[in-house]
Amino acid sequence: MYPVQGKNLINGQWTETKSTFQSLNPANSKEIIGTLPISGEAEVNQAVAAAKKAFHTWRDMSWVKRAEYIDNFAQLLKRDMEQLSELVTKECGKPINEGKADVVEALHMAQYMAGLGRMPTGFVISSEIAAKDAFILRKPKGVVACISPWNFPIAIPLWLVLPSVVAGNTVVFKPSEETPICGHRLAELFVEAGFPAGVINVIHGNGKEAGDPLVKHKDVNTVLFTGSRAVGKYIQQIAANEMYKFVATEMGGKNATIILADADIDIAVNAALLGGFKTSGQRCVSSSRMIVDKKIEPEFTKRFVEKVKQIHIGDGLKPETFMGPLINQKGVEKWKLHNQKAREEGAEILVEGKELTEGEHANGNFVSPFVYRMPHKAGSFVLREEAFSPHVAIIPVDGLEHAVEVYNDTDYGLALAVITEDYRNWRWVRDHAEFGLGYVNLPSIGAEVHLPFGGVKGSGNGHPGAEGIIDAVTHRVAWTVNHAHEIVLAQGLSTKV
């Protein structure tokens, strides 16, 4: 089965380039999952325009048609279940239990939007003429980009592309260069769903040479991206530049989960281990921030570690497999420097964690989880800054108040989880604290496709995915059809001439 050999789709076409780049397996870096064309500006180029001349007939067919493309692609998807949580799992890292919820969320996304095709897509209001009909409706923006993370590489770019498609719009699809099988496996499903050619165009390669001249591109009416705080802001600069085009981006999170005076201390301290360890707290909605009340603070600490020096590494295809690795070098790297900075900025170590070289870890990009206790200090680098990795901060606060203001005090705010028994309580979180996913008596992960994901501040612009890509892809138009046989026009505006 592996190595894959992948290629771009253009226009219903699989075509390759002169240079490839090559997928290996985060937990044996001698294992290769697949080689990809490095695609650049002329790749773009065919797939923009192949796009683009889809989008005249692919708009004109209903969203029920449409949802019927949707539909066959997700019955491919529960085919291929096993197949694709498995491809998910040795190229991105994750447990197999990781890989496959992967996959069941792309599933759910694929069922939710096939049976958005047959629900209302507007409105038929009241004008204040009685003979007028007023309408509000949904029309498609065009050309499409949909650039989408590694971490989630099944769910995520049908978070973006199949909402794109069922309204109407067209989509070239960029599949990060970390887990590009997953993207080009997509690509073989929906062709073999029987979405016409050029509808879906999907084209590999880095973010220079690919990404780059694809947001920049004249003919792409709306950017979707999932990804870093830097590179969402440099696209969202890109679009500021052309009046017609809109970006919609999810750019990660600070995020924390707050455990208050009454909190229940079973689910708290396993709420902040799925929250801070699942996919080795590389999702952006990890929590690597434990804002703990001063009361319960020391009985809190005392069972988490416990429970973290626990936790199985390995090898995702491991059913005992916990934690598998990190992405890449370059995801040990930061983990090591939010791991120093923590030591710099005078942090109690709890947990040290370590680089894993040896025995089953020898080939693999394997961590430990470091774990430390720290009061809050205004600009702290690592209170403040995402570190994408299994680095936790346990941070004692006084009361309510003080542990949502120290929850804020980051320029991200994408996901919080607060434990606590008192309604009261979780209510003041809800209503003081800067956020776009918020949890009660969870951690803070689980999302679900048919809520909106986003945030706010450095974690979006609030355009939020899943659910709400909806709102991204269209414009909303309004309509007025007037049945008398004269015009008679709003706010008692003279038609006399």
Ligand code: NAD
The other form holds:
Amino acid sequence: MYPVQGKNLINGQWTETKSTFQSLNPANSKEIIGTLPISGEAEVNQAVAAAKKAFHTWRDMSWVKRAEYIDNFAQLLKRDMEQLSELVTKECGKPINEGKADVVEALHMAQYMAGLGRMPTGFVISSEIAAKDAFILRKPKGVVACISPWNFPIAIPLWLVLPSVVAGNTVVFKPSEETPICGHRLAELFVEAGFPAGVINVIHGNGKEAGDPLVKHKDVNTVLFTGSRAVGKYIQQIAANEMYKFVATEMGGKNATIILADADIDIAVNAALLGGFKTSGQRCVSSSRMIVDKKIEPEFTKRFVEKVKQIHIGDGLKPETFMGPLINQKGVEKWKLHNQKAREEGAEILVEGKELTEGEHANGNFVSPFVYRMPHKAGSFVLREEAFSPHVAIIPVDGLEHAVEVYNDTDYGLALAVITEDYRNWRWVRDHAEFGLGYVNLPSIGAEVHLPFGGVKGSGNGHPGAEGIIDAVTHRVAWTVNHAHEIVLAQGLSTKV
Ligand code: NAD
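Which structure goes with the form predicted in complex with the ligand, now that we have seen the form predicted alone?
After this comes the whole thing, all chains and molecules, with the earlier chain placed first.
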């Protein structure tokens, strides 16, 4: 079954390029998951041209008809659930239960978008003039570029691609170069589901050679990007120079679990473990800050640290694994840098994380959790920047208002959890903290596709994915129809010529 020979999908044809790259298993770098074409400007141009051509017939179909293709696709996701889950685990390292959740989330998005085809897509609204009917309608925008990260290699591409196509746009999708075989399998399923040639095109390659010309292409008027803040900001700057180009960016987070003095400690410890270490801390919503009221911080820390030391780290296909490897050596280096910065900034180290290089860990990018206690410091690197790895700070605070002040002191604003038994406390947090996804007595992870997904500040530019993305991929137009035999204008405007 592996290695897979991946290809580009352009105008319904499988195509290759002269140079290729390999996708490796992060738990065992000796295992090649697949080989893929390195695409550049030439392939981008072909793919965008195919999408532009297909747009004219695709947008003329009804929403219902387009949704039927997505329903076909949903059936294939169900059929291939087990193989896709295993592929996610092999290519991005997540434990198999998380690999499966990725595919289930993708299926939910397919079901949601298939259903949307039969839901209202606009409004009839009263005009000032009785003889006129006014409508608010959604129209597709054209060619949408979908650029996705590696950490949800099946779900996130579909958050971007399926809303785009159900609304009548056509797509060029560039999967992450870290998980391209997941992208290739999706391309195979798009073909099998019967999407007409050119409606969804898939090109492989890295950000600079394939992503950059795609974003800059003059016929791409909408870019849906999910990934790091640095790349998202760069893409926003490109769009700022082109009046016709619209960009929705979903980026990183410096998320937190706020544990108040009245918290149920069992819930607090579990929420902190799940939010901090699921996916080895490599979720955009992972909590790398536990902001804990000083009154309960010693007890929380004692119990949390005991549990952290028991975390099982290994190959995600083994049932006992809680934490798989980091995605690549760059991720390991980033984790080391954050640990080093924590030491330099005066952290009290509670769990000394290690790079694991022996036995079952010998050929993978394995590290163990790094946990420290540190008072909040204005301007701290380590308490403000995304670590995207198992690197967790415990920050003692003086009560509710201080907790929220500390939470807000980053350039990000994606996800938070608050652990409290008092409804007044969580309401205060909800109303004063800067976030896009908030959870009470839960970890900071656990999104569902029919809720908006996105953050504020450096985490997103206000066009949340999932439930909200239809707004990003459609124009709302006003359409007014006169039923009288004369022209009457609004605001009493004279029609005398
Ligand atoms: P990344 O930014 O390195 O890459 C994301 C995608 O952008 C990849 O497909 C990459 O090839 C492409 N890319 C890179 N440079 C480009 C360029 N110049 N032009 C166009 N495309 C380019 O991110 P990653 O390492 O894959 O993912 C991790 C990051 O994603 C973390 O910061 C995480 O928080 C974030 N993330 C955010 C969300 C969210 O919804 N907010 C979800 C998942 C991950």
